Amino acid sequence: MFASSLRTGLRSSPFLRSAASNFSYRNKHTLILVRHGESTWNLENKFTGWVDVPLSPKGHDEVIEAGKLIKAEGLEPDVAFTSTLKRAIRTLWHVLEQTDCMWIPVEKSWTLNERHYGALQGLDKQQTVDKFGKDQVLVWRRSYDVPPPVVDRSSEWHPSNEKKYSSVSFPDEFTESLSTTLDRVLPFFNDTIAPQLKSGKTVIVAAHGNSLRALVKHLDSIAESEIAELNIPTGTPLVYNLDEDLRPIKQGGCIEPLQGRYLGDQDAIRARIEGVKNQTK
């Protein structure tokens, strides 16, 4: 009796109505992801991993869109992350200068990096493929536990010889599969950005391809056997609506297997998807 009086009271009272909706707001929380604009190296069909190349003219127009789209749909962060590397930084700048947000506090963290990928990073795809093999280039760049060749300290791209990492420590050799790049990005969602969320904020994370991949694997539970074909297009907003457990509610226009929603032209974006997975071919 009490549920049928409160059901005949909600659809009576606009009062009432009003305070069901701003209590499914309060309890929904706002996850906004975005891949870095087409980089340099995205241009030239090069590994990037953590080599610390700019975004291309293309890249800057993408987030700049992206921005607009972020404004466009009443979004508005609280607090911001990204990665070390300058393509996710500068995307996060165009993006909160877009949004009116550049004043929110920003972290950045070297465990939202792009995977490293060892000897490959510097590495012509197209090259690498005529070179090994499609079928183990796909291996390398798209499977779950299959890192690429090591890099030890000699090399320029050992994150040791970075100052950057200088408070961070590294084994002798050194590469990243998507499972590795989890372990790290879990950990600071976990630790740093789940709380943000839980306390009401809506949080932008500007990343890369791959920590963004290892990240929407855990909120969608996507299969280690399907996340390989999973491709995350640049410079394109993914919000994410969060229940209580951080768990995401399940959105109208979603790409499976992802519940979170791409903001703006739907045609365009399935093709720039394409386009990173066309990348090896």
The other form holds:
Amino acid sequence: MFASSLRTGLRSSPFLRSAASNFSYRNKHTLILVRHGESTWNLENKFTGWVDVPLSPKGHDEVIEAGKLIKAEGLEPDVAFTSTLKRAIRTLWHVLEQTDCMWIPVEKSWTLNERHYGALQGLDKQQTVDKFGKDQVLVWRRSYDVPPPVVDRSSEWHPSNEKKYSSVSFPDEFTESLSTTLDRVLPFFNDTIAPQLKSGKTVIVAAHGNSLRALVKHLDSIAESEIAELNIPTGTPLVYNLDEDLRPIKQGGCIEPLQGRYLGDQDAIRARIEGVKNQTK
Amino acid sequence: MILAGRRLGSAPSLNRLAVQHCSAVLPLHYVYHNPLPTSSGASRPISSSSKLFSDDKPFTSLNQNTPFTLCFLRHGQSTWNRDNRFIGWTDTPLTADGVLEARVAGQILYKSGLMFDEAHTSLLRRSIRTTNLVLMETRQEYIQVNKSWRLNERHYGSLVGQNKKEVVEQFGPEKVKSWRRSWDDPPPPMESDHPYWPGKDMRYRNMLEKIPLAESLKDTRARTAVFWDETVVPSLKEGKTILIVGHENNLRSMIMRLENIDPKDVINLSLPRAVPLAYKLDADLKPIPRPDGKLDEATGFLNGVWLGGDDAVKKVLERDHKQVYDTSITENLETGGKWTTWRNWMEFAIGETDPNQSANSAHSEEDDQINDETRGKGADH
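Mind sharing the form predicted in complex with its partner chain? What's above is the form predicted alone.
What follows is the whole complex; the chain from before opens it.
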């Protein structure tokens, strides 16, 4: 292909680079979503939420690979967004290093954090199933708008007890469902991310399972019953080409119900999407 | 329904949040019997201006444990630092030793108790990666990091890429010292067909006319002064504690202005890599003198405090000087035996270094206690 054969040469010349991007990506606005790599608590099978756990060694490798896939695709982010949780931030650092885009502006917002898991944070998933029953845990994990039990201000997991959230007012009793997560993700997308996309910038968002679910639900108009079951595999770039109104332009190779396309080995990706469903069986 | 202490926003969705919380505070068996929601298909319209949680509490700095509000930090060793070449705007990566230097700096900051509200750095990967590694060690990855070309290293003109000692042999130590450290003697300009011409780089595509062909310290200061006045001053006046991770000459230009160092004296000011330099500032953002009333012993110019001690800095600056100017020394002082003093200090600060430590791996092996008690309670300054 014309664009791909000139790819390496284009990077060194700003003029040719912008001409080629007009050629390949005219009228498209590119959004790259990356869910952070495996964390240490994924390994330990604990409810994580806002607990600021690091990536596991495998998680680091996963997201370095994600960065290489994005670079091989010829994508060059212009601006990046991520949460205030280190597993997503370090995911972004790796991706930007691999794509030679370490210099782009990065904005971090708690509104892109993972869903807060309330009083379940820190608990082992299997033990929680043993204690409350499989069905109840399934409701907490996979319903759209039933949140887990709250934490109050005496809990170490209440956001008011973490300095990094000191500028934000949280209710005395706090927890989140996918629905309430979406309620804080979407305003940030509309107010802050969307204008960047509309101006033609390639945007990369490094975030979490539920905050990305919120985004794709909005982009792809996915039903509430479907979104809670949708698994977005870790460390796998998901690329959207959007039109001027930021509606996805459907691409070949999408996996329903998404209109964005994953980068990487498609069979392995499908297998992973199926595999996450088995975590609390 | 207990809502005391909650600030209510204006969005209608907040009432739904209230209902959620009510159902969540009911005894568990009530929740257990709630059926799973049925599909409604359509996406609920979200007001783009709805803010569930007010983000407008008056600002309080995260830095409550130390009196410092400003910290300068030069990046860790990059490949061309190791190879003793003039770098300028060339985007050289950190070496494995440079990663360790940055991590040591981060450990020193963590132990000092200093916490930052925001960080500023250049567009160059050696300082960006240093910033990331420092924030990793201080458990502050979440703060905003702003990147600006105005914090890029001074542009070294046609010297970029050349070996410093060879240039000294060619032009003599006095001339090279003048190019490197004087106030207004710029190196010879870089031509646009130079192999390291920054105009070829994507990141400068919207500012091609601003790329200098060469800079004296005076030229660099002109651009950092804009950055200082437009970005640093407002942040400091807001009460923020800020970290500036940058490059030797660029930092010299800002420190010179802050400390009011005379242009004819600034030729004698050099800065070591990866040693935090912390400042207490008064209401006019002027440096408050050190407790002993003296200037630092490493450079003799500064009211700032080297976190890590003046002695270590002195040794590093002596090594740096020899590396460039002492043509009787043929070995590379950035690597090898004479470096053990620094390495010992590194091992003291962060424990035994893994000989297989890869420069690509940006994570620390023993992670991460979410525990502010392990953070230092503040320097005794």
